[in-house]
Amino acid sequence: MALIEVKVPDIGDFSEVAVIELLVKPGDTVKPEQSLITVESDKASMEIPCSHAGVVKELKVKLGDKISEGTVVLVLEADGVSAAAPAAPAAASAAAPAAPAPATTSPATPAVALGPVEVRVPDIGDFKDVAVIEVFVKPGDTVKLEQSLITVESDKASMEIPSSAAGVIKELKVKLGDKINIGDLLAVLEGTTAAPVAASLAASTTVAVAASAAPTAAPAATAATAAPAMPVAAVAVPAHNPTTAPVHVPHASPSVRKFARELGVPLEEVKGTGNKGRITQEDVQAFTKSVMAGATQTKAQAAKPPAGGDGAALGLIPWPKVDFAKFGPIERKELGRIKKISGANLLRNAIMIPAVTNHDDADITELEAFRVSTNKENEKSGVKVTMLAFLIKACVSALKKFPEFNSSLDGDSLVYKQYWHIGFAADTPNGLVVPVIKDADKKGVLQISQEMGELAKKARDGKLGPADMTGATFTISSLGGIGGRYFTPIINAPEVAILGVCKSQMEPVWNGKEFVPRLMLPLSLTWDHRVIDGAAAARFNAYLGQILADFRRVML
């Protein structure tokens, strides 16, 4: 093992840059090319990369240091080191003097260009089929010299593209979302004083590429200026010039830009806590666990339309608009956040859905009191099985004998599941929840009635994950520990059918001969009428009645 000094490469005309963020820590493997630290200056910032692959030993600059070319960043424990990476900036300087003459002389001088000019994309370095990610300026627009146009983005790091020449767009050739290689051609400008190309991105974007690399498509010049001093691959982000764009620009780096994108995070509507207003990974963070406690609302969620809807989209007269207060004493509370996204949801189905509700009653006499006796015998294991376990299972074999109840809607396609995946309401202090037993058909009463117990104290402490809610193929909503009749549960969509359970009671049965005193379930089915119709409805209420009367139908 080795040990190698990491220093910062050529970056360019920045000296004394502050160091903004830390990438690696010691212990660290990083491999080469990977970013370590994000540094800033007035007009740009940059992530500095690593030269070797190893492991960090010792982290040489911290938050707010000022850094420089040959400024030693880490020291790296690495194998097999390679002395062609130290060489490459003196025999890049050495190479230098025998570029062309007219590299250096002409720069300077802007070239008057009477007609359209074509602004292309000048040598961005060793990157390929960046995405547009950003675009400052519209057709009309006045821009002048090194005015950013766009910015780009690769999976090592971002930079805007400036323009190469002053005048008016007449045509904007790119747009958001677009793969640019360079070349491109980005806008064309009309009664321009043009630059050339070479003195634009020498000015206002510095690349620097690998130094094994050497640029193919760059004319002479080019690569005479920009790339031989370039021995890591780093890139310098001009900063966007606020008076020039009319688009507010988050002040964020790369790797953050990259892991709000990764979250699904606006960054526009982060507030930054960083040096002049910068957006950390710490505040996109924040901003997220806002969100998701429901303290936060993006704008994408402040446009939606309130959970009761004002129903303008269905061509319904407005919601009406009452003053409450005026009627007397009220107290606001906001809607929780389960609450929140289950409402959306619950309307969405209620809505689309052409749903129909069966009613029926099912004996469950035998069935109860084998359910006590089963307690009694499994007293000591900690496992109580309630009535829902034996539904479950019930519903299984329901679900196998009417495969259209285990399906879902694709289009014009109907899609069988041959798992069998049974989902159960449980009530929790922040709203109702579904928790999923995933392949019910593979398990015991026992053993779902353990699964449901831990799943349901998840439930209670806010604990269950977005694994635990997804994939049922059919959804049973019990109230039997409340009360009531019967209801018409909503269908959880994709699913086309739902069970409702309300509380069981003793009623008086006539067996042919006399009344004798039986213990009834309620069960209301609700169903998607474009998917079953009312024959099957009524025989798969029958079939599980049966099942529930004599649960040893379940082993047929």
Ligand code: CAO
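Remember, it's a predicted structure, so these values are computed and weren't measured experimentally. Definition used throughout: the rigid core is the maximal C-alpha set that superposes within 1.5 Å between two forms. Residue numbers count along the first chain shown, from 1. What changes on going to the form predicted together with this ligand:
- Once both forms are fitted on their rigid core, the CA atom of residue 402 lies less than 2 Å apart between these two forms.
- With the core superposed, residue 58 shows a C-alpha displacement of at least 2 Å between these two forms.
- Fitting the two forms on the rigid core leaves the C-alpha of residue 143 displaced by at least 2 angstroms between these two forms.
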Contents of the next structure:
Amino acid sequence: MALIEVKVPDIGDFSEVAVIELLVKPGDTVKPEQSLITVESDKASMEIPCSHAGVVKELKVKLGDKISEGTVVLVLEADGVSAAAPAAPAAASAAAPAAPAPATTSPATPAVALGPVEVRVPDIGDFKDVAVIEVFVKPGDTVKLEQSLITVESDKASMEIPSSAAGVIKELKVKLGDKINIGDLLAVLEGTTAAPVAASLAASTTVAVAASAAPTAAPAATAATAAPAMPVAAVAVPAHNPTTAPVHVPHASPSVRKFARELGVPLEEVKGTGNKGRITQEDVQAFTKSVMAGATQTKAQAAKPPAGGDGAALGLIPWPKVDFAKFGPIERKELGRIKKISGANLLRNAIMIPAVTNHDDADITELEAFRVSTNKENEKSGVKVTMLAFLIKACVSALKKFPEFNSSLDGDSLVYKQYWHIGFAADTPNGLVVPVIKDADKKGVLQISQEMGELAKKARDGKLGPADMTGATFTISSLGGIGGRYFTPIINAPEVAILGVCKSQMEPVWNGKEFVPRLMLPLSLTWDHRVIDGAAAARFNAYLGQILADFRRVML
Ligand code: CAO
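Please move on to the form predicted together with this ligand, as the form predicted on its own is already shown.
After this comes the whole thing, all chains and molecules, with the earlier chain placed first.
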């Protein structure tokens, strides 16, 4: 173990640059190439890496200090360096790459461009197949000349790629994770002004690689105005130049960006407390703590439904993550729009409503016979009377007798609705929708059947409008045409009850003397226990059963 001084290596034209971040402190164990401090000129920022592994004994610089090549950054108790060995210069300058050749010496005067302008990846030296790790813009954004469009990252450094033109982004040709190379098309702009790529690059792109990186990793094209032959990790920070700064691009060094990425922290939501609003590692840590403590919500969290799909909002353990492909072939399909919307609603309703389901059976032997004969009589009318239409009518009658089933909770009050609009669940190729028969109390079974037919067709054709699906006071979900015995439908909030109906079938029913065959309809009534009690639910079902058994009661 020996104490050595870690000095600022050859950082090209950078001299008397200000220390804006201290990335280590005494006692920290550091590795070779680990960034120690960040310095910033008016054109770029860069991180100064460590030349050895060891433990930091003493920091020799502080925030605001101006440093140049040879300035001692810190004293290190270095691993594997004999006491007799001369203190190594910070980043072995012999290993440093040759100074990159400037791509151009002065920015060209912007030219007026009327048509679409292609923005391509400029000369980024030896950076090949580098991954896009950040995309700062999207189609429709107005960008300024030299505004950073994306950040790319190799295993040694990251750099921001500026726009070679000003204008509106028509098409973005890259996405996160893409690997890019010189000449690749980044975006198509509806340009207002354009400058040759190299010129704009010269103004804002400054890259370099870590100290011990092979010289081959050095970029060939760096800024003419700030082109250090720097054997350090650096990133162009055009955002620091107020004349070209895109306001939404967060200012942070590569190591802080990497740190934020590892934690999944959205940098654009972190408030920077460093020099010129720069985001420091402490800022990212503070943001993370605040999110964990529930004091801050990320935009992504805020955009989720109240009880997020991952259950985090409910303090639940994370949703199981399974690599399904490990067990066999799979196909992945994005959920459709209706499924996404109804899924979020169903989840909320299932979680927030203390729901109970009562199952019962209704004897519809006579009613079905009546329905069949009515349909025979009305064959020519083209309107088919369905069991569901009778159910709607019967439910209106029960809702009138038990008004709390036709109400909604609003805080501590119950809103009793003086209208009876009945929703019915309709299965469509795109998912479940609930069209509404308005004023069902004022309509006859024939009219309800006709409207239901029209609404069901509209639903299947994806043509229902918001007016067709709003205002329901109670919902019926019928699986009668499909099958099953009973199920537990989920209440369609802010309604307080829903009736599920399954397939009727002939059953032996004891009439006091003997078993007789009767057509029995399974009913499943789910109700909100905050509003309705079990006894009321049982009475509702019993009453509904009586009406369905003898439909004349509807008129009473
Ligand atoms: N018992 C026995 N047979 C029944 C029945 C019942 N309860 N309800 C309907 N049927 C019969 C009908 O009489 C019809 O038979 P015929 O063709 O011989 O006359 C057949 O089943 C088909 O009926 P249908 O389902 O087309 O018509 P409907 O009026 O009963 O329902 C609609 C219309 C739109 C509600 C239905 O098509 C539908 O989409 N149902 C699914 C609802 C759903 O998905 N609910 C679950 C929500 S939770 O995910």
